[in-house]
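Just the one chain here, the form predicted on its own, laid out as structure tokens.
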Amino acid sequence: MTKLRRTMLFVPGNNTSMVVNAGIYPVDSLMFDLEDSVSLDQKDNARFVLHEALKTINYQNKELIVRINSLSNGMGQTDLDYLIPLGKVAIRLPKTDSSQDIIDCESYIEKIEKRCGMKVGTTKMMAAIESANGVLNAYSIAHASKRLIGIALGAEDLVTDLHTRRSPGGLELSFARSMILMAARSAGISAIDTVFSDLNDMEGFRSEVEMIKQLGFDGKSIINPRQIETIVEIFSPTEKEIIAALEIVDVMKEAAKMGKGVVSLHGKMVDKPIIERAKRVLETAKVTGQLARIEDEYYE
């Protein structure tokens, strides 16, 4: 099963005591940034500190995660200097605009796996969508290297660029958030959603948590821990969820044995679809820990 990226948190580069503590959170990506939140007078010292604390910290299983500066004022080709022959992290390209973008990008760190006797294609790739070329160029941005492990949107910038400003429902971001889930699937990557900044909204937090996993994402960029657990809760399957994916899984796996590929349960057609959905559900739930315990009490 694809790794689990349900929780994405944002680690300012220049936060020493967020870098260094970064590993307590029970998130399952750490996104450390050197871009946006780093002005730019602490961009040496962010990749200084975030360089030392990636040799010297074990940040146990969490998936790393950088997000560089952009390729074309040169600052994200000294980050990829930095990082790249840690051999540790993934590199997240920001405000992606088209599929050279991602070209671009690969082509440089391939030099720089090549000098550091780095195997070719060890380093992954994230693209950030936060722009309207950007979301209409999702697909061809998606399909663009075979380093991408996944795409996601960036709303601040995605709706300055559209002349708009986001709002509780988030109406205006539907279009993209189609675009770049429908471009992810084509692709077989993972969707991240945007942050979701007022912290002190913690209702319209979840109503937009609930939207997107109803929509299709993986998970969802958070910007504070205190969004975890919310993230975690929606994006796990539930009890109720892991028993019926098992009765699915049991009633054909009988009729697999008859010869039919289409059988009835509580009174509901069960084929291929179905079949897939149930099977999603249960490795979800083998990778979070809650299918062991809720199995041995079916069989029971």
Second form
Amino acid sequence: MTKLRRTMLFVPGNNTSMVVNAGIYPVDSLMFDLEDSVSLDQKDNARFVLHEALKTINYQNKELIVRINSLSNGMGQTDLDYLIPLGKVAIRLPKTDSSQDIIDCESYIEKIEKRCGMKVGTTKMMAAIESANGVLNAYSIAHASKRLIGIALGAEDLVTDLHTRRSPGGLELSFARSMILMAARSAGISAIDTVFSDLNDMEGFRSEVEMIKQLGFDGKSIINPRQIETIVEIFSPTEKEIIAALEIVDVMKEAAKMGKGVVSLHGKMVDKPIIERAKRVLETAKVTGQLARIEDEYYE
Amino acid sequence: MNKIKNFEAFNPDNIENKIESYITHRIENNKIVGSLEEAIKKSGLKDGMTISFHHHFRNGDHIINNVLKTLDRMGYKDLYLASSSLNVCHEPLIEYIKSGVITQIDTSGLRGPLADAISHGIMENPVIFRSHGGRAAAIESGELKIDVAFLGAPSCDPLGNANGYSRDDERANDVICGSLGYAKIDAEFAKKTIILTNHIVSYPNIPFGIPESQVDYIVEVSDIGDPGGIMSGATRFTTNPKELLIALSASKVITNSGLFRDGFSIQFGSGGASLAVAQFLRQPMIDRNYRARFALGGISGSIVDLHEEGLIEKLLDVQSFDLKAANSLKNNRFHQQISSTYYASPMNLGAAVNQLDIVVLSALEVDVNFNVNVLTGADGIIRGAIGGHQDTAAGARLAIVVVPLLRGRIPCVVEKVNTVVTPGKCVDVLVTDYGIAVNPARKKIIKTMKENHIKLIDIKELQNIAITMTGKPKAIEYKEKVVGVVTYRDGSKIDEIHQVVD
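The form predicted together with the partner chain, contrasted with the form predicted on its own above:
Next comes the full complex, and the chain you just saw is listed first.
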């Protein structure tokens, strides 16, 4: 089944109440943070809270990811020591500049997996790209490990590196977004967009979500549950799209019986890429639960 | 045959001072007395009698403490204090309980140090808790007889037309409380009614919350309360994501309940999640071109916004929650002040709660039988008020209770509530952040929810989830002594509150 990553909610690892209750929000992925939202003197606390929560709390079928600290100062290794043996979370590596960062992290993860008697490769990884180097190396990063499930843009650090700042419309991020998207698609993994931090600017948020959907992103990191609904709305296929997809799949089944590869539907040509898009729409609709309802009505 | 009463013969001499007062009566013939002491003396108050108050000044109230101070100074003992509710600011009452000035309390709720002291057994007699409707009925039936009502009012004319605001004298709006809904019944039934006001305004003070015909004495005082504690600017919608999630779920229950239609009626109880439901109903109302016929109960600024936008036609206001609501009552034609009888009395078939489609209520705890506790905390100590909970749950066609599954480390969906306040029989739907549970007795609601693809969860499952996260809490230890009697709105006893062990 297709794994949706439309919404990835940041949860500060040392905020016990948020960690405990994170499961209540209708997001696809929860991303518990040990890095920037946790101050230095809270790192141990956050690791402990996360470890206990992940052990006890049932987050149902949500994808669980932990953003660890950098491996360059030893903190990232401690994070991994705590988390990997649980066998429950994917690891998001921050500030990934090159494929070597992924390789280093992977080899540390592999050591722990072996030590714990886990199957090597169980732990999935994500990489956040937050620098000019990272953007330019996006292709090799995305291909650096079979463990990778996605790459994500981290805009705040990137714009600093680029000597600019974020603006409405995100002109300054256009190259990075395109680069990351191409790299992700080339490697067959998810592309996740950066956070939108002004909680009160829901209009600006909406237009950014619409833009990244149009670019081809799979979803977006979010910092507050208030942002969930807009993303879900924009990233879920409309009823019209689902019905059109059902029609396309139907008409192609008929065509296949007759040995045809191209047919016409409502006066428009339907060929392979269109069928593939229709199938993707249906897969998404299946996961969102929309398909069951619409299919009933469609076949009636 | 009719008995004919022996009428007394008319005597023109019995008309008092008609000619002599021609010029002066406006000044002299009024109900203003020089001091609170004088009013108390004139009222005929004696030891052992019942005095009453309202709680429209909420946590900014200075009336109760000041009146008790005077009564104490005057040497009164053994008084029965019946207030529509009591708050954190009423801590000084502890001293008057200790000194025997007050020997019995009758209220909707208790909070803060006074509640704590009572939970620890400071009083000989248990406190009687009543819902707002239950209190109205008890007063109407004579079960609760008020001898002297001390009612604070931000505006009052010399003859006793009193109100929580003034439409024409802006001075009186420095300390504004909006509706005097809970005080109306006291004024109507008390043997003597004393208005304490900080603003004597010109006659006639209309509109009035309390008419002069029900007022005996007026005392002008410099201080009735702290405006900041009485009300804030406007109750802001919560930004707490958990409360918003609960509110969103509750709004979905409402829009899929079958009761959401043009002309529906609704009440939002106090509490972040409950008030936020209004915000999530706005768009569906606009989309479907629905207008609510009325909103009832405590009115907050967010409800006023919907009213002013034309989405709610009428507001029936027993208590104005914030400045925006109070100003709306002052300015808006279809924002009506109502009494607690009109609102919720079980003796009144026409009570507004019986006309209510939907109510959204908060809770401290709910148990697997849908019983609700809004009075005692997880430590067994009194920390809440019944308010209109029982009344609206019984009256509304759809009673929704919103509660987070956990508050910190405390589970709020439990096997058995500490104190039963609203019986599970009256609760239809429980909305939590971990799912929506419908009372299994409500087969129709369950069917409607399922048809509309609303995912439901068994309430016992919710309780299990809570327990897996918090562990099973240790039972609260109580002593034998009963410190509170919780009445149901019909006057029967629904539960008891016992003294806590230190």
